[in-house]
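Coming up is one lone chain in structure tokens, specifically the form predicted on its own.
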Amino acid sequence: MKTRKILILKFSALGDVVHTLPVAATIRKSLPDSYIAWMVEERYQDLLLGNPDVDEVIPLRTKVWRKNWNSKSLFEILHTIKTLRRQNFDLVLDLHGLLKSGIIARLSGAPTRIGFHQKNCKEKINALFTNQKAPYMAGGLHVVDMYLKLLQTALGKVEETKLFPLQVPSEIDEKVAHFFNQNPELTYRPVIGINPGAGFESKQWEGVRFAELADRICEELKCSILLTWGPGEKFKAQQISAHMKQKSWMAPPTSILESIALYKRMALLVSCDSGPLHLVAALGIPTVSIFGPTDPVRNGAYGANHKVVYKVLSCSFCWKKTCPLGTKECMQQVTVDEVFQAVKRDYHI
């Protein structure tokens, strides 16, 4: 294999970008002298800060462009395309399987464009824009392993490097450390985080159940509870706190880098299928997750020391953002005791 200029296309969301990190790590180990660029949505580019496996980060602003469609947006889009073409990439890895990623792969001018088999593409039309396809991948594979299989279509049989390098600048770490110093009682006992948010409504568990779970963790496992939240989710954490009988702590507002520094200080995280779940798993911290409409085999926390609680129903893993039945039965059937017992096992009490 000769040295190549390689472009990775994985724009979003938080968990998906985290799941792609082993692709860059494997390329770097297999082709140490290659030039690796990664195109990512601007709001997620901090996940690649200081990454030793990425030579260049090319930010996208599609969310901004959609909301503000004007001459400035058009100029930015054209500039981004010119930047891509000037690089003369040899190889593009389209790890999305979307129409937009296919178009960008084609506009890059790279002679080799690797993509998913049409049946694995999220949008089938994507297959028109790639000229080499990974073999069809049936169910039962985690998305991390799917990405690495696609990479093997480009590089052949290579040794997989399943590393998730996530760097935090010292000033960010110190800022988060200040929060813990300001709340010394929080750290008197091991800290277990609860993250109630999720990307869409059907993946969310009831706040009152999280509150009951948190009380049991405090009382029976003698741990402190830190409630974490992302943009637009603070009210969920506040609702849990209001329903709790035991004391809990509310995390401060955090950027992506600050949230990494925050989660590094936890003993365990309880979450639904969300970006923070995958961030914490990548940090090597145990997790307990609650799944319903999404498949934990494909999209669960990756690696060891992770427990998942879910029910297999006739309608399980529908991937719908809103429950088609209007009941969220797959989430409703998961009990507080089932999640607590998973926490107890994962925390090795």
Second form
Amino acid sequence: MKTRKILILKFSALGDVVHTLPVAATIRKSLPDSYIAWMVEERYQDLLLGNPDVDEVIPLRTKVWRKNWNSKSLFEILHTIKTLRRQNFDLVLDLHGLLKSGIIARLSGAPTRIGFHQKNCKEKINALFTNQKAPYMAGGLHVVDMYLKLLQTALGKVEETKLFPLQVPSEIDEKVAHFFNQNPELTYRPVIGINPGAGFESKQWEGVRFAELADRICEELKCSILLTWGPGEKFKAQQISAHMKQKSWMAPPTSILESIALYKRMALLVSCDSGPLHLVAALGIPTVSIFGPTDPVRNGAYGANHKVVYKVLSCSFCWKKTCPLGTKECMQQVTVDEVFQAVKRDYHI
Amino acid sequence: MGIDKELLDILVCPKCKGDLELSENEDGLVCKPCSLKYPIKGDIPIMLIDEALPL
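Now that you have shown the form predicted on its own, what about the form predicted in complex with the partner chain?
Once more the chain from above appears, this time first in line as the rest of the complex follows.
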């Protein structure tokens, strides 16, 4: 049997890369002999290393290339394209729907390039670069299911494998275990994580509300609070800690793999619509999330054991990075008590 | 529209993982060793063993 060479294009962000894992798992199950490559932004490649469903990770450095545009970056781009073309892929799955992913799909030289219907593309011009389109998908589908539906255009209706394999090397796990050993008081009680950051400002909930929520969790549910943060978000976690009456713990700075090892030790995570929310959901850990400008039906935590608190307003799900009204009404209307009740229901003591 | 020939080359029989052929009237993908036909409905081949038709 001929080996089928398949290229997955999903470069970023953290949550989106996590949501694409079942596509690789489903291809592996349906076509066990296929060669599966995945092009991903360099900063997320660790998520895929050691994944049994991915034979090759092709890193992209678009952020570096954009920042330092010079002859070296041009050389790197040309080298990446050349490497891609040499692979002779049979099939490209463009799960991004962007201009850049479309260009890469076309440059790969693969005879079959499958993408979203033009109306489902984030950048409609993407449809010019793909030669097979998934049927139009109306609202009401989660992105995980949208990605699997796109795969269906290539492989037909196949048995879907909704698995999210996330591997953490033992040395990284031990490093994170060391943090917990150094803070034994943290682990006397179940650990509930609070991750206040989110990709864009409109998705964030107020720090003082997180602080009030964290205090109620400590006092009424007898849990420890671990505040987690990513690049550029440390001050948000510090702000919550400063406003809390009860003791909390600040997570150490972590790489992606270290953050997985950290989240694995939690009983539950409270978060806005952020990468860590989707990472934790993929680990099968319960979550409570606060949504506003993005639609939880499409982009919420995937699977059972997750609760979302959100308000449906006339301007809900605007998908804007900053609130067009300047009021962040959709996030402001979510009260501390509503989120606390969701945590209490989710976390049975 | 019919199934794309390039895609047919990528698909395999979910049972034996062998190659498939398009049936004469193009309503399914045939695996000769397994004597099964995987029906094509609305341009989507149903690659599930349980829904395959015996030849």
